[in-house]
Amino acid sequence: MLNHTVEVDQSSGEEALSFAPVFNVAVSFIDRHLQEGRGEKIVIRTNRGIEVTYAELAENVNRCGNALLELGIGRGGRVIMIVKDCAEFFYCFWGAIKAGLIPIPVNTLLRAKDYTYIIGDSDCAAVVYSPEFAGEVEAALGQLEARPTHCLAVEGEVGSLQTLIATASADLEPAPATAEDDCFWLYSSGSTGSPKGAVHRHRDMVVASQFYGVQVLGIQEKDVCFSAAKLFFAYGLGNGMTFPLWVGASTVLYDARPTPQSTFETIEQFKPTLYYGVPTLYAAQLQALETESSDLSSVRLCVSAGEALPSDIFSRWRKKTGLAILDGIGSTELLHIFISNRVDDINPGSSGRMVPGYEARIVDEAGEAVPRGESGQLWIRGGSTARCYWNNAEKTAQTMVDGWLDTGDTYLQDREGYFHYCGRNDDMLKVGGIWCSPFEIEAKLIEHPKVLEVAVVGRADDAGLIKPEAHIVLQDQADAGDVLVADLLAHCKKGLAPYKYPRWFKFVTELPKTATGKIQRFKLRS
């Protein structure tokens, strides 16, 4: 039975969502497609040659939900997912939700120490992981005083998620829930480098899918989605899973690291109509297109988020491919994009205008609205906002105020109503669409015996995209040089995710500091 409705306010023409008193979101995204006759339609295609119909998806969601329940995980139990983009990601995510459990997709690029923190912080009952990540996962589990009760590889001959799904019942009634109940979490990096668990409700995926997916992108049942951004990102979760499921469309999953060549090959093979990337990848694809060609004729629309899209990349992409890129801004806490350009309303270099269903305020440090044209802190309010940060009341109180979310971004709105990104309110960096903390990179570099002090800031590369730059004071300045740079990079590779590696190493005699000894990073950025 359909348990949500979309209604139009006759006075304003704006859509509004309403939910049944009993609302498990898995019914809206999974079960209803059987009732609407899509059972035989292929919903998932993968680069491994796997095809899944809507009927097979629904059956495996039920089997996975039952398999998790049979492990003894109680209602509301957390299930950490360190899972690549594959059909089992769908089965585990929606199976957990339908069974009344809380799935928590986690960045598969992280290292053992990050997983140790997240597993411990979430107090999860189970960890499900793709075999490719076994080394980091097992190292993380080894550092925990209290391990989760269950640790399951997705694939394997004995005790894997696949084997449990194969033998579980295909019948599962949705666990009773409401639109306001907790549904899933996503971890977002904090300003100190410790991830924060954003707690999302059953309603949130519906809001993002309807107001951005349908009203901004115009996604329809006939569309085929391909997202280079992975499912564990809030951005990729919408692009590659919730948006196509919301309208009965199809999705293409690619489980390896996206490169210009692999994305072009995927587009040529599967013919997606919607392609989602990030500015760093678009820049790399443009470079590749200088020496090779690719058939992008199936694509009707390209989308970008994760970091601000430089207007030069937009212009070069449209000139080279004939396709527009819709840039927008979203966040883990708000689940997806809440300010965006539109097909018929593109302002290159800006984030666009408000997505329906969301409101914005630009305020000063006192929380007072600034005049239009002046920059300030961007606050957003909308129906997909996370309820809180798990186990972090202080950060919740600082960030989520009276229904508004302090995004941590500095923005201005021009006279025409377009929003323009001006930087971060803090020292966080967004590299390749992924937040990272300079403090984490500094902590790794300071481990090197030749490093005395270090400060990491963001610096724009030739394409206008932000990458980490390390300013280093050495124990002995005579050690500065290419040999040490290579050694420092190798040192970083031992403990940091690839997007966190510094792209430049600058040796300095001292770092700018306040009278109390705090490093003034803004001076290094200037």
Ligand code: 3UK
Given for the second form:
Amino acid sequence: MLNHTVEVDQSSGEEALSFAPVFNVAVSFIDRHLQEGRGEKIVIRTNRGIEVTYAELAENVNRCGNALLELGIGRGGRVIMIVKDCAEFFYCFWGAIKAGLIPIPVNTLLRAKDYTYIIGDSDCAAVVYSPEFAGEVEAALGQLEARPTHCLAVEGEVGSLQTLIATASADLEPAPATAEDDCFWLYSSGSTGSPKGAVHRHRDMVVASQFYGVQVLGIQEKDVCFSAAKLFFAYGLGNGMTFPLWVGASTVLYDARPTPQSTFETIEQFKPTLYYGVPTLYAAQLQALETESSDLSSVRLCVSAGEALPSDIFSRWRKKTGLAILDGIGSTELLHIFISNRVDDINPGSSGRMVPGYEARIVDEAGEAVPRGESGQLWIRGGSTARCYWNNAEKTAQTMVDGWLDTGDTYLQDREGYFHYCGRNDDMLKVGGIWCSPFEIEAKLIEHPKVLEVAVVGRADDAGLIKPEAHIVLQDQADAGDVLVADLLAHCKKGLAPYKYPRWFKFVTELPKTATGKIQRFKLRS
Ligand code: 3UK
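So the form predicted alone is up there; where is the form predicted together with the ligand?
Below, the chain from earlier opens the complete complex, with every other chain and molecule after it.
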């Protein structure tokens, strides 16, 4: 087999993919398109009017890889990316991989304290950030004892990634690697502890693209993808970058906060065929469609993930737009979706059936399979699973056992084979599809001088979507009221990522506790 190639047959087992012994995945996703005659095709269109062809993409990936090497970053060096959805995201991610470096896209909504942790934990050589996030990034860098050697803005007059790309060489040999070698990381939040870096291999994006992208979505070269979920999120990374690149399709990038209006406008302007959102956004779009209309006729299929899609949102969306939403569950550790509904096989309210190439076990606490129809813990095995968590042998050993991954979710499989989500095994919440730790919100609230004790739990809103609710015991109960609520909200919004604030505040006289003083959260989840 030729170096850096992968042979694909359309079967559904692990054996469907065979990788050349020397394999750098950047060649499959970027350079291959030039050999296949796609050089002049536009691959990226952005809301800033930028259009990039496959030939320009390949050239800029090379330039960016060279620019990073010229900074002096050695093989395996980590590059943290706090980058909005833009063409440079592609250049930096693939340039790093092609050059033998490890890109780490990070959630751009986080705060300085989160970045301080991640930059320190990753021991990265460089931090690349969009100027929009400079405030939090620079505050984070200021708090670090040892700053990474290189910190560069994507755009800017001097020393920015763009200026380095412009002057670097356009020729770059792919760094030798194998399909099993480390390729990129993604950080995932834990319930109590700090975020964990899931270490993904060169093969993982191929597995997800072929088994979910091609075999479930049926993505083809003529498709145009638009993901409202951002590229930093494993979901958005597949939707908006990996899947279109795998089949030579194109993608639309929108670099600001997705709102119902901005997503409708983007769809009308760029006419995507595949649209990817999260349940919270579909709910907000449905609300907007009560008073305005939108032309979604280019879209052939909508996808939802990140949290469970309530069947009510599915049916209202279908009624209003005539379009199906495919719900599927994925995770950062597995890279993308491993259980999904199908275009011709949708069971609203369920996550659907296994994606080819993945296997599931639903087990009890002793690790024994539960009878069909009963709920248990969901373990998944598949070829795109992260190799480990960086620098966290204990979490790796707990979560990844004999090739199986503990998702932390409770699921049941019904008689027809559909999988149904029954909640988390930990206290973590998914808010708008993004992790949210109740402990982190509690820690913020307890800093407030008027708060004595607090417990945060998930509560379903009118659309059936989970949002944080704070139960608070005050130092002085007489302070309870709207003024304090406004103050507590402002306090949360100052120190936490913007989606991590309680949507409801309940002032209580005490919190339910065990004899040993542990808060009984289940009693608060009414
Ligand atoms: C929950 C869902 C019910 C579930 C993701 C698609 O969400 C993604 O990755 P994360 O690491 O979170 C994983 C956890 O989120 N979840 C995700 N999707 C669903 N629960 N129904 C769903 N459809 O708790 C899971 O363990 O942030 C989603 C593709 C790639 C991803 N990384």
